[in-house]
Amino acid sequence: MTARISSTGLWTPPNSISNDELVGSYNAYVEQFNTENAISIENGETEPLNPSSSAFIEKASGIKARYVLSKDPILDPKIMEPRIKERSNEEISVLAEMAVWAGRDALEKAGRAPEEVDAVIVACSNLQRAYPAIAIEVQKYLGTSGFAFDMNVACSSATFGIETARGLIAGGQAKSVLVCSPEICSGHLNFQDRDSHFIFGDVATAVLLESEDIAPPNSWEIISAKLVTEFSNNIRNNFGFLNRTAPDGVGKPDKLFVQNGRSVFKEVVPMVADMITKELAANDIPPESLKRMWLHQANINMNNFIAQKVLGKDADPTMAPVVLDEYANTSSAGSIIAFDKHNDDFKPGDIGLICSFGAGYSAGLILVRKS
């Protein structure tokens, strides 16, 4: 059986950060921390914080702003970490709750009964628990059928999830799966790092794929599929069960997000942009064919080289839509974010392609095609 898209869900936070709100967050950090090491500064024994601007911001990344969970606290120079209250066990946690929020908008468009989806991924780059799946309490609190579980492979978490459920559908264990991926991407941010404290927001998505004897016309047909991974530690988060066997380690910065981010410029965008035209040239699609290109919304500047690598020239907004400038870089959300939201002008047989890429490194491509 052959799957297609039958449907995207999209759920967003209430609460946005500007650039600007986080940048005077940070510089009145950066004032204090300078203020109370004043004399290991000048004796040279402590480096000083430089301050930032929105500006810088926005030249780096294209980011003007963020969708979070917990505003207030993360823009407290005493806290600067969000603060997500714990739930009982008894009580839906937070991630799942987000997942069910845009499965439903997902099934909702679709015209879709939570109870016809014969199985749900969770696919994202950080669970909030080991277990039990956070995909099984969303297929409690969603009311589906037959099975879930959960998957990360970072910011390609969506991708690959989305072709793990074309291959449930092909070898006939589902004929409809839910793919989440519900991104509190706050949580493993360090705001106090001038260099990353503005990268990322919170979000979640959801993508139906059905078989094709049952999606509906104006669904999508999944022309291929591409995988890749190579491991690299240039993008890197340490934090884990083990953390308490090692003491020493617990609350230090690589218990959270870190990258080198000039060498993860340097070699993914040849990585994408290699893989992208080896995939259409296998499935003999001139790149000139493609009507658009939905990418990893992580940076503005890595988007660009890879769409001008792909079609050998500058691409246009409505080539390669941009929506970190609104939401940041959501991880495995962003380029199914970009797809929600910039298709409704899709002709039958009209092509694109959804691209995710990060730590791993991996990155994932699905040819679609409108019916």
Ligand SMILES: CC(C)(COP(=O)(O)OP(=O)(O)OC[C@H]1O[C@@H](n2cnc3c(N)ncnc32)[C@H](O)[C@@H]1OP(=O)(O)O)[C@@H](O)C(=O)NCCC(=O)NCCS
The other form holds:
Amino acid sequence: MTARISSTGLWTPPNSISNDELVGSYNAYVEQFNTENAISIENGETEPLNPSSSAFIEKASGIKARYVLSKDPILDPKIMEPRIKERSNEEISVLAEMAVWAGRDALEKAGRAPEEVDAVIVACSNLQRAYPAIAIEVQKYLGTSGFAFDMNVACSSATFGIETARGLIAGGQAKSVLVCSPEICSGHLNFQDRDSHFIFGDVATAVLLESEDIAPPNSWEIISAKLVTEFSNNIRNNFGFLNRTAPDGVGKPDKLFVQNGRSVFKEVVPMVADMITKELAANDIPPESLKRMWLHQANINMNNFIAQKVLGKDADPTMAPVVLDEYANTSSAGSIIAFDKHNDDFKPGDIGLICSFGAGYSAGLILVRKS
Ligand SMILES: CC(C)(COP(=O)(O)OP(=O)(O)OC[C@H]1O[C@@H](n2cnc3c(N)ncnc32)[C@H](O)[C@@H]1OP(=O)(O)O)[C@@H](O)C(=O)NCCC(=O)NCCS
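Please show me the structure of the same protein in the form predicted together with this ligand, now that we have looked at it in the form predicted alone.
Every chain and every other molecule in the complex is listed next, the one we just looked at coming first.
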């Protein structure tokens, strides 16, 4: 049975942090660090820290702001981490709650009751706990039927999740699958690292896939999908359940997000452009007939390069819509936010693509046609 995308959902946290607010907090931390370590810096024993700048952030990435679950502690130079209260086992966990909000939005848009959903996949970069699966908690609180499981392919989790859902529908396991991507990226971001403190934001998205016999008439046909991975250490986070077996490493910076951004930029742009070009050719779709590319939202310059390589010319702003200016990099959710917010002008027959890329490396492509 062929699967279609019936709807998408979005949940945005209430607090936004501007570049100026973030840089103000970082620079206060830098001043404090350099003052406290003045002697050691003068003796050449400690490297002084350099200030961050809003102008650099916007020019290098396109990011102007980001939404977060917890704002004030991130901006407090003495804390510089989010603070999210621990919940009892009897309460819904925060990651599941975000997924439920986004999931409800997707179900409402498709006019579906939760019990009509046969499976939930929580596909995201950072899972709150080892077990039980967050997806099974989402199943309980949403009231969906069938089964649920978690999966993680970092920034490509949502597109890999969509393709997995398509397989479940094609294989007869389910007729309706909800793919939720709750991303609390502030939880793994080192706000004391000048190279990356501005990169991420928090959000949750959801995508409802249904078999074509029940999908609404205005749903999205999935023309084809392509998944690619290639191992790289250029984006890495060593946090994990074995950390306690090596106590010396606990709390070290490598237990948070670390990247070599310049290398990622150089290596991922050609990888993704090549994947898109080949997949379009395999489906006899000339690049000029594409109406939109809902690309992963990490860096505006990266997206412009990818669009330019695929089209063979500079893309106009409607071709690759930008949401990272407002949301920053929201990991797997980025391309889904772009899709959710920028598809109203699609007419039956119009073709677009959802494309994610990031840690792994991983890249996922979903080619869609509006019904
Ligand atoms: C992270 C990223 C925005 C950095 O931009 P960049 O142009 O590569 O910047 P670089 O790290 O090379 O740094 C350039 C200069 O700016 C400086 N700089 C770095 N962070 C700065 C900051 N916050 N404020 C001011 N200057 C800064 C550097 O020190 C460097 O200075 P130098 O030239 O004097 O050495 C960019 O590399 C990127 O987005 N890469 C892709 C990342 C990606 O897709 N990751 C996926 C994650 S899921």
